[in-house]
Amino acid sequence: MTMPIIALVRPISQSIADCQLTHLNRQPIDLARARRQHADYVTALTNNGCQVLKLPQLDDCPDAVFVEDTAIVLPEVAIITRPGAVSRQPETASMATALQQFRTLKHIDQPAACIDGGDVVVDDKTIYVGLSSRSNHAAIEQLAELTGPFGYKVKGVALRDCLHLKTAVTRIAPGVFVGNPDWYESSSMPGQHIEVDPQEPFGANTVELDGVLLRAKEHPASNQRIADIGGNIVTVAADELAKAEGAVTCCSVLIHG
């Protein structure tokens, strides 16, 4: 019997209009219509296999929601991560205490370090890790010390114009990756990329289920390349949380059984 994925969230705060930006401009959020987009994501993970479990809410935290960042979880160990933002920092003991019934945890803190999990694709014993302006080489360098021993290989991948590397590429099944290719070289994760469209930018961003691709609504022409090579594609809206530089992969954290 297949274990269902473990899905951790967290409710949005109340005071996510003061979120950090770093590439957008900031723009009212609708908090009213950010938690229904946000309700709506849950059921799409519940009703694709995972079982949600939620983290409290902070609200002295205004990017909470995006739990992605706060940790880095392998099928043998989790990493609790050292968020580049320092306001997000306070955000990483809840998810320590969530993630220790689940795995054996390390934690990012060398004084140098920073990362977010936002900056981190794995496609199979590789970690590719953003070099953003929330995650840099000493953290890189932390990650490769304390996932070496389980055969793991950590590579900086340089970016541009985008808040992380999960903006700009993500795998949607082994070595195949989904990105926009003027945000990240290509040729720094070997293996099959397929492009967004170039009218949607943001299209990259994917969360990899068993056997389903959870997509934002809209972007529809790069979810149909991606549906026209096989992918089986499920969206929700995300545009509300898009404007605080969130998106599908931000909001959970995934544990697979």
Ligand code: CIR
The other form holds:
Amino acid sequence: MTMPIIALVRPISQSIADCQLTHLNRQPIDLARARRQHADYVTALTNNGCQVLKLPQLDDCPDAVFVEDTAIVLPEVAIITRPGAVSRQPETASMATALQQFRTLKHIDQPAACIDGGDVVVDDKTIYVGLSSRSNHAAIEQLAELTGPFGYKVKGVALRDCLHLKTAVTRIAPGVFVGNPDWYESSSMPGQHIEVDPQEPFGANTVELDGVLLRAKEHPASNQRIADIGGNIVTVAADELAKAEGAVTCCSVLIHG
Ligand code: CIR
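Could the form predicted in complex with ligand CIR be shown next, to go alongside the form predicted alone?
Everything in the complex follows now, all chains and molecules, and the chain you saw is the first one.
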């Protein structure tokens, strides 16, 4: 029997309109619509093998719905990050409280280090970290020290013009990635790289569940490319939180049994 994946999520903050934005212009966010889309996302997780646990709403932290950035969960250990945006650092405490029942916790705590979980793509024993405005070499070094004892290698990946590594590229199967070639150095990540449709630059972001790929329905041509190579795709509407520079992976932290 497959163990359910535990998915940690958090309700959207009342203050989401004050979210961090790096590469997008600010547009009004319809909170009710964003909440409906988030509820559908949670339902899709539940319908596809996840047991969903809700973290507390944090109205003083506009970006708190994007829980992915606060933790890196591996089979052996979980790392609580030190988010690159100072406004987001208070989000980690409640993530640590929730995660400690599932994994031994380690912390990125070097004063010069910062890293967002959105910059992390794990493929087997390699942890790729996007060298974005949120993640730096000091964090890569500390992550390597913390995960080396479990056999992991940590590798920086050059990024341009996007927020996080997972904006540019995600894994859809072992050694198989979907990405926007304009935004990351694919040669740094050995494996097969499926390109997003050029009309859908944000089409890389994918939640990899057991046998199911959860993706935004706003990227139909890229979804088709993945379906064409055998990907079993489930879609949700995710365009409202996309205005906050968030995508589907950002809204959960997955703990695989
Ligand atoms: C931020 O800039 O931190 C948020 N507005 C968006 C974070 C998206 N998170 C992610 O891609 N993992």
